[in-house]
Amino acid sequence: MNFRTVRALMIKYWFVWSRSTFRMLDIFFWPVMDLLVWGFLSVYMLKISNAVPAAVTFLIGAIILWNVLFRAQQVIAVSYLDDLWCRNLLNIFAAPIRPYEYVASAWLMGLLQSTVVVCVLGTIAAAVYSFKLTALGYGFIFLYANLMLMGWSLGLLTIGLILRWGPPAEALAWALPFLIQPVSAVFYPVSVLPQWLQPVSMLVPSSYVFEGMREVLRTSHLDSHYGWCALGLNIVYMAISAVAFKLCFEEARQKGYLAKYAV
C-alpha cells in the first residue's frame, strides 16, 4: 500500500468537505439535532412518568454511540457517491490508485469524522444532560473500535452494492444503517425484540457493542463477552464484506460500468 495515495485521497476528501458549508452542516447538524431532540424528551418522560433516570443516559450514549456506527459507513459511502457525481471515478481509477488505497483513505477519513462528531456530542451531552462519556470508563475504547469496524464493513458493502447496482441503489448509503437499527439493540436491549428475532440480533456486532453500554452505564464494569463477541463477528463480516467489494469491483472493470457511470 503507498501510504502518499492515501494521504492525497483524504486531502481531496478533506477539502471536498471543508470548502463546503452545507457538507460541513450536515456533518454536525443531524446528530446534534438527534441528540438534543430526543435528550429532551427523555427528560420530559422521566418528568411526567415513573421512568427510571438510568434510562435518560441510556438513551443519551446510545445516540452518541450510534452516529459512531453511521458516520463511519456514511464518510465511506458519500466519498464514493462524490466522486461519481462529479464524473471523477473513472479517473481516479484510471490513476495508479488501488481500490484497498482508496477504501483505506475513506476508513480513515470515517475515524476521523466520527472522532470529531463523538466529541462535539460529548460536550453537548455533558453541558446540557450532566452525562460525561468517561461514565463508560475504558470500555469506550472497544465499544468504539467495534462500531468503527462495523460501520467500515457496512461502507465497503454498500460501496460494492452501488458498483454492481449504478446510480439507482444510491438510496443504500442512507439506507443500510437504519435496516440494521432495529435488531442493533440501540435503545433498548435486545429482549424486548420478539422471540423469534432476538437470534437475529445475536449475529449483529452492534447489538452487543449497544448492551455492553448498558451495563457499563448501569454496573460499571464492561463484561467482556460483550467486546469479543462483536470483535470476532466484524472481522467474519469484514471478511464478507471485502470480498463482495472485490467481486462487485472486478464485474463492474470487466463489464464497462465504471466507464459508463463516469459519463
Second form
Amino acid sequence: MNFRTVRALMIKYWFVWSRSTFRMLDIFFWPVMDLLVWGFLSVYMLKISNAVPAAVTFLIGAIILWNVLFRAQQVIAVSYLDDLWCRNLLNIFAAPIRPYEYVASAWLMGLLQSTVVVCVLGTIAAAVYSFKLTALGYGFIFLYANLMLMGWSLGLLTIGLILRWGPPAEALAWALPFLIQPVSAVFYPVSVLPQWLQPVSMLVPSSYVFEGMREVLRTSHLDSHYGWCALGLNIVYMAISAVAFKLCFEEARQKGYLAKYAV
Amino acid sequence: MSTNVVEVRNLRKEFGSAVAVDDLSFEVKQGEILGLLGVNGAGKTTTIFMLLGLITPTRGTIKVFDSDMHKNRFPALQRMNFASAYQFLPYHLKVWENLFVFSEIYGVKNSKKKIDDLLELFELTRLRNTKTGMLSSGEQTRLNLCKALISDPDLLLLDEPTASLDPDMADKARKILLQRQKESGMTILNTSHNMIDVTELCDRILFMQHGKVIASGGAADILKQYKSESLEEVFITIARSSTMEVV
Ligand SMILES: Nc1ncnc2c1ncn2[C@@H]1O[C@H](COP(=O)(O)OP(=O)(O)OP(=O)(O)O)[C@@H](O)[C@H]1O
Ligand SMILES: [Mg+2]
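Pass me the form predicted in complex with its partner chain as well; I've looked at the form predicted alone already.
Full complex below, order starting with the chain above.
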C-alpha cells in the first residue's frame, strides 16, 4: 500500500466533495429526512399503542447505524462511478494506482463522511427525541467499525460488478445495501423473520451489529460476542469480495471492458 | 548501443471471434519516437492499452522497462504516462487541482512550479482556476498533455494526442513534445491520423492493418517503398488496397 497514492486520491475526493452543494446535500439530506420521518412515526406509534417505549430509541439508533453502513458502501461505489462517468478511469488505471489503494482512499473518505453524518444525526436525535448516542457506550465503536468493514466489502463488490457487467449494473451502487437490508435486522430482530430466512440473516455481519445495538439500548450492556461474530463474518466477506473483485477486474481486462466502458 | 524500452513479441488480442491485434512484434528504443498508423479499427488503441496493462493479451508478451506488463505492471507504470484525446480529467475539479492530484499520484517533487510551467507552456495559465468541464475540447486535450508530462515520464504513450487541436496549437504541441524528448531522452509511442504529426514527430512508423504491421520504417523509407510523395497518399493506398483484399 502506497500511502502517497491514497492521500493523493483523498485530496481528489476532497476537491470534489467539499465544493459541491449537491453532494453535501446527498450526504446529509436523506439521513436527516429518514431520522425525522421514522422518528416521528415511532413517537406517534408509541402514543396510539402500548408499544415498548424503547422502540423509539431502537429505531433512531438503527437509522443512525444504517447510515454508517450505507455511507461506507456509497462513497466507494459513487467515487468509482464518478471516475467512470468523467472518463477518467483510464487515467487512473494507467497510473501507478493499485485497485486496493483506490478503494482504500474512498473508504477513508467514507469513514470521514460517516463520522460527520453520525455526529449530525446524533445531535438532531438528542435535540428532537432526547436520544443519547452515548447510551451505546464504548461498544458503539466496535459496532461502528464492523459496519465500516462491511461497507468495504459491499463497496468493493459493487465496483467489481459494475466493472464486469457495465452500465446495467450501475443501479447496484444504490440497490446493493437495500438488497441486504431486509435480512440485516436493522429495524427488527432476527427472530421476527420467517424461520427459513433466519439462517440467512445470521450470515450477515450487520445483523449482529443491530442486534447488539438493541441489546445495549435495552440493558446498557453489550455482550461482546455480537461484535466478534460480525468481525469474523466481515473478515470472511472481505476476503470473498477481494477475490470476486480480482476476478471481475481480470475479466474486464480480458474483455477490454476497462477501456471500452470507460470510453 | 541503445536499449529497448518496449519489447512486444507475437502479440495477439481476440475479442470473441474478432481479432484486434494479430501477431504483432516490435520494439521501441530508448529516446525513440514511434508512430502507430492505420485505418480505424486497425488495432492501435488496443495495442496502447495492452502496453499499459489495461487489456490482457490473448497471446504474446509485452515488456516495458523489463517488466512484464501483464504480470507486474506497477514498477513500469510509475515511469510511464498516457494521454488520449478521448479521456478526460474529472470535470468538477479546477485545472490546477487535476494536475495537482496527478502530480501527487506520481510523486512529483516541486509540483507547484511544474504545474505552473506546464500551464504556461500549453497556454492554459489563464484557465488555471477554471473547472475542467468548462474547457473547450482543444483546451482539454492540452490539459491531458500537461497531465501526461507532469511526471517527466521515461515512456509516454499518446493516443491521437493532437486530435481536436487547431493547426497552430497542434504545431506548438509537437514542438513541446520534441523539445521535451530532446531534453530528457523520453521515449514516445504515438498514434495519430494526422500525417503532419507523424512526419514531424516520429523517427519510425508502423503501419497497421487488421492488427498486423504491414509497413514500417522512417517516413522517407516508406515514401520510397510506396513510390509516393506524401504519407497521406500511402495511407490511402494501403487503406483502399486492403479494403479490396477484404472484399
Ligand atoms: N472491448 C472490445 N470488445 C470487442 N471489440 C473490441 C474491443 N475493443 C476494441 N475492439 C475492436 O478491435 C478493433 C481494434 O480497435 P482499436 O480501438 O484498437 O482500433 P484503432 O486502430 O485504435 O482505431 P481508431 O483509429 O478508430 O481509433 C476494432 O475492430 C474494435 O471494434
Ligand atoms: Mg484508436
